[in-house]
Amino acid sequence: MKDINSGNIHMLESMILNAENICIVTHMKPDGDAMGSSTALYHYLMKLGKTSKIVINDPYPSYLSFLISEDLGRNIITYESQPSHATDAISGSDLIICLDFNAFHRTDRLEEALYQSTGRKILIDHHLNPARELFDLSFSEIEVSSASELLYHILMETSVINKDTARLGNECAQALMTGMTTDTNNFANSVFPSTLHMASDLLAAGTDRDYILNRIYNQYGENRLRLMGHMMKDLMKITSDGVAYIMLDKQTQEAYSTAEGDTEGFVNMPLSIAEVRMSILAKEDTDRIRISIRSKRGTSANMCARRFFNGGGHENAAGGRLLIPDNVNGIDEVGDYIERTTHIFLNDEDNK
């Protein structure tokens, strides 16, 4: 990991030591990796005697609430409910640590405040094409499973932790394990040798993985399971090119009382079908269609997302969006768009 070197670690520790007001920022619609890495960093900073604020654009999913203690909850600011408080926290910080996104636009309504901030900025991210010019210090590595894994390896090199996983503390370790677990879909994708080393070290240090798995995967409402059945039985379509896609409109989301995070992992399920090469979940939002793409080895979800869905990500796990009316006029046109563009993509010699 080229960015994790003694010079960068020394600079990181110096920037934290000299900061008086620290703000942690992650991407819009925060998932397990976003909140896992953010809360883990919060606990590490607490160990250093530094109080920080976590600023997010949207509320975090309820299934991650076990990571949020009462004290930590008071230091999480959500733009959706406290817009001025969120932007003030960013503008009033002399150090901003950005986790799990590669450019400011991935924070949605926090983008302008980040651009206007005069505070020093640190990037910790695992996505392609980082906007390094926006940051004073960058840790950008794509050969890791998650931002949580990257943060783990960074923290291991700091003078406070000094390669001793036990020094992280239970709350920090638990958050890191959670973020890595969710971003790999419980070790189903984007797993590297370093990922397994991290998991082994955290387990050896006493992290309760069984508790984490129970909280991540076994605390949903009945509506999620019923929605899953409806999506797989009635909404999933499979094209002759081996693309499974599901369109989830607002009406269906409301009928099943779908909350943020309730569809986590659904996009992976069609890949269990032998003839399916790629799986796409299209979820209707206020002014856009959110796209999640997963693929089997040999088919690039990242390249497809970049070419046709205004997004990107990892080779076999990517995301994006369709803009209304720039790309489609509404959810009713998404199926035709997916079938047309994926046919082009999968039959283009440049993508094989």
Contents of the next structure:
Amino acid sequence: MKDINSGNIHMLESMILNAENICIVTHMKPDGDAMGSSTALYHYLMKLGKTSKIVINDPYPSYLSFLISEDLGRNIITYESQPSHATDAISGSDLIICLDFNAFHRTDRLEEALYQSTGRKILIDHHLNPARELFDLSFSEIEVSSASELLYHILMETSVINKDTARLGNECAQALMTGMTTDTNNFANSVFPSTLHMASDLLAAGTDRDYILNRIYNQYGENRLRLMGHMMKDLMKITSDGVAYIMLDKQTQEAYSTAEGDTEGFVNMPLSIAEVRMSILAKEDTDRIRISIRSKRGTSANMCARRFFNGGGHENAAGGRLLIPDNVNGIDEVGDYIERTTHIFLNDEDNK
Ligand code: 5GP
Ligand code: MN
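Having seen the form predicted alone, the form predicted together with ligand 5GP:
Once more the chain from above appears, this time first in line as the rest of the complex follows.
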């Protein structure tokens, strides 16, 4: 991991030491890795005697609430409910640490405040195409499972932790294990030798993985499983190119009382079908249609998201959005759009 070297670690430590107001920023609609890495960093900074703010565009999903103690909760600012508080926190910070995203637009309505901010900025991320020019210091590695794993390897090199996992403390360790676990789908993808080293060291230090797994995977409402059944049985379509896609409109989300995070992981399921090369979930949101893409080896979800869905991500797991009316006039047109664009994309890829 070339960005983790003594020069950069030293710079990170001195930037933290010299900062008076620190905020941690992560991507919109935060997932387990976004919240895991952000809260882990919060706990590390507390160890150094620095109380930071975590600023996010949207509320975190309730299944991650076990990571948020009362104290920590008071230091999370959500743009959705406190817009000026959120942008003030960014503009009032002399150090902004950005986790689990590669460019400011991934923070949605925090983007402008980040561009305007005069504070120094640090990036800790594992996505392709990082906008390094926006940061004073970047830790960007794509050969890691998650931002949480990358943060773990960084923290190990700091003088306070000094390669002793136990020094992270339970809360920090638990948050890092959570972020790595959700981004790998519980070790199903993006697992590197370094990922298993991290997991092994965290386990040895006493992190309670059974508790974490129970909190992440066994606390959903009945509605979620019923929705999954409906999606796979009635809504999934498979094109002759081997693209499985599902359109989840607002009406269906309401009928199943779908909360943020309830559809987590569903987009992976169609890949279990032999002839499916790529799976797309289109979810109707207020002013856009959110897109999640997963692909098998040899097909690039990232390139497809960049070319046709205003997004990007990783080679086999990416996301984006369709804008109304720029790309489609409504959810009814999304099926046609997906069939047409993936046909072009897969034929171009095959003929490369
Ligand atoms: P998910 O499908 O789980 O929402 O996202 C999968 C991956 O794609 C994540 O790593 C996420 O960061 C990335 N991603 C999701 N939405 C977008 C987007 O709108 N733009 C970009 N550049 N990446 C995205
Ligand atoms: Mn991530």
